[in-house]
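Let's start with one chain on its own, the form predicted alone, as structure tokens.
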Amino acid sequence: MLLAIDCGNTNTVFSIWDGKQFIATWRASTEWQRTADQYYVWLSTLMRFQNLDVTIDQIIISSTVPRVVFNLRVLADRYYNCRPWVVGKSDCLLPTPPRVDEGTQVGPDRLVNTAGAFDRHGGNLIVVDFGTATTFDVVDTDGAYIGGVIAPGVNLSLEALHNAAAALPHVDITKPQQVVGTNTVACMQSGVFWGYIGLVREICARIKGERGVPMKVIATGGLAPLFQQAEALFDAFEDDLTMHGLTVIHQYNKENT
């Protein structure tokens, strides 16, 4: 068994692959204080909960948080008596290397959706993330991540006004009835999503426009259907494609080393 784990700026995710479909999946809030014992108290809680007996002898972990990943690496090591393979280190092998400026490292959460989408869709793609950060990643024809677009997330954007200005509330992103906003809440709705519709669209538009090439555009992340509902952006959804990213890169990894 595979224990499969996306550890993002805002929460982490842990989901156990049986080699052909994920047959659990927990979320955590992602605190960089949280020991390999207190992972492991809680994950075999959780085990015993939905009465699942398996043996998890395989990790892979993609963090973009690096102060965490010291501790996953105690936990698989402590329990699970493995060494797991860590996106964005020398020894853990990609299908196929990222074409970027000498020096640049590359978030490990865009190469594992490089890795998702090309496994599902090919190549010529545009992946829209809709995480903390919103990201825009590029799918060259033979799979490799050869760069992209990061822009300021959805919610930091809304926690962003609520912060600088004293008279703004805090609210939830939606879809607002109607552009111009009669108060101030359906002001701030508006201006963020629209705003985001159009920036997607935009910035899409002239990654292609500079690509030259026709282009398939990918969503995942929890807002996406969210904008894709409002406007036809994306010719595709996927709401686990970070795990599915981690499981290819594994299978890559178990067939090459």
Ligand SMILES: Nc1ncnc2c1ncn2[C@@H]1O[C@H](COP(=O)(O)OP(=O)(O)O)[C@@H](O)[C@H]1O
Contents of the next structure:
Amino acid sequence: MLLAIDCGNTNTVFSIWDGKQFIATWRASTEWQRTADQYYVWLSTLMRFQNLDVTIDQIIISSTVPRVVFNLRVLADRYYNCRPWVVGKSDCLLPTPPRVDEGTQVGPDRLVNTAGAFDRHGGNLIVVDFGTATTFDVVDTDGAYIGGVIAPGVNLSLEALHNAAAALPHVDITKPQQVVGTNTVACMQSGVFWGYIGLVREICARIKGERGVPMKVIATGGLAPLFQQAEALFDAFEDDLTMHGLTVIHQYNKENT
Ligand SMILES: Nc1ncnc2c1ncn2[C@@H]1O[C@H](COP(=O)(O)OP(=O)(O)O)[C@@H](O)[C@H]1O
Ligand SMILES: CC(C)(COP(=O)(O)O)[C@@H](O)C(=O)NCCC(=O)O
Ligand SMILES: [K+]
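Given the form predicted alone above, I would also like to look at the protein as it appears in the form predicted in complex with the named molecule.
To see the whole picture, the full complex is given below, headed by that same chain.
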């Protein structure tokens, strides 16, 4: 069975794919110091807890944090006796290679989102991923990643306010009841929440204008649900898009290598 690992700058998600569906998904905070042995103890305990008696013999990894890949490779080799596919490495093929400036490193999560979204929706897409950063990935007619936008993440923006200004507290994001805040927390939430609504709307409109073709907008990532409820910004919301993209790339490599 396939273990798909999506490592973001904040969280790492592990999912087991039985060839038809995900039968388990677990999330850990991303820590580059975590060793292969620690991953294994954690994973095998969760598998036992869920009475999952399956053999993992294939692994695919997408990581926006290069340092964690070493220990995940050791995990694959030592405990699952396999060599993982690592998205972005030359021996991991992509269904359609990206078209960007020569020498540019595209975040593997963006390549994976592109593959997953194209598989589900076809071409001409904007994938908005609300992670540590908020990324907009533009998918061409043929499924190629052709660039996009990187904006500061929602929580990152709130943290930046707290870190830079002595009187601003640590605040969690929620949708404010109104735009005019009547206390510090409400003012901060309003700035980030409504600012974000504007950011998403403006960037998508400009991408569509620049491309001159109809495009679907797909939302994913930890904080996408917050914006999904708020305003009609997206054509679809898919919390498993990155994981789906990993299975698409895995299948492509099995068929073509
Ligand atoms: N259910 C949730 N509720 C509130 N915040 C969340 C939730 N899930 C994730 N987050 C926060 O959203 C941000 C993005 O999370 P995630 O998509 O896992 O990021 P990444 O892929 O960059 O690791 C992080 O700051 C995380 O703490
Ligand atoms: C933009 C990102 C930091 C987003 O990472 P995430 O929020 O998913 O942790 C990541 O995709 C990355 O490191 N990209 C490299 C530069 C690029 O994609 O152009
Ligand atoms: K992201």
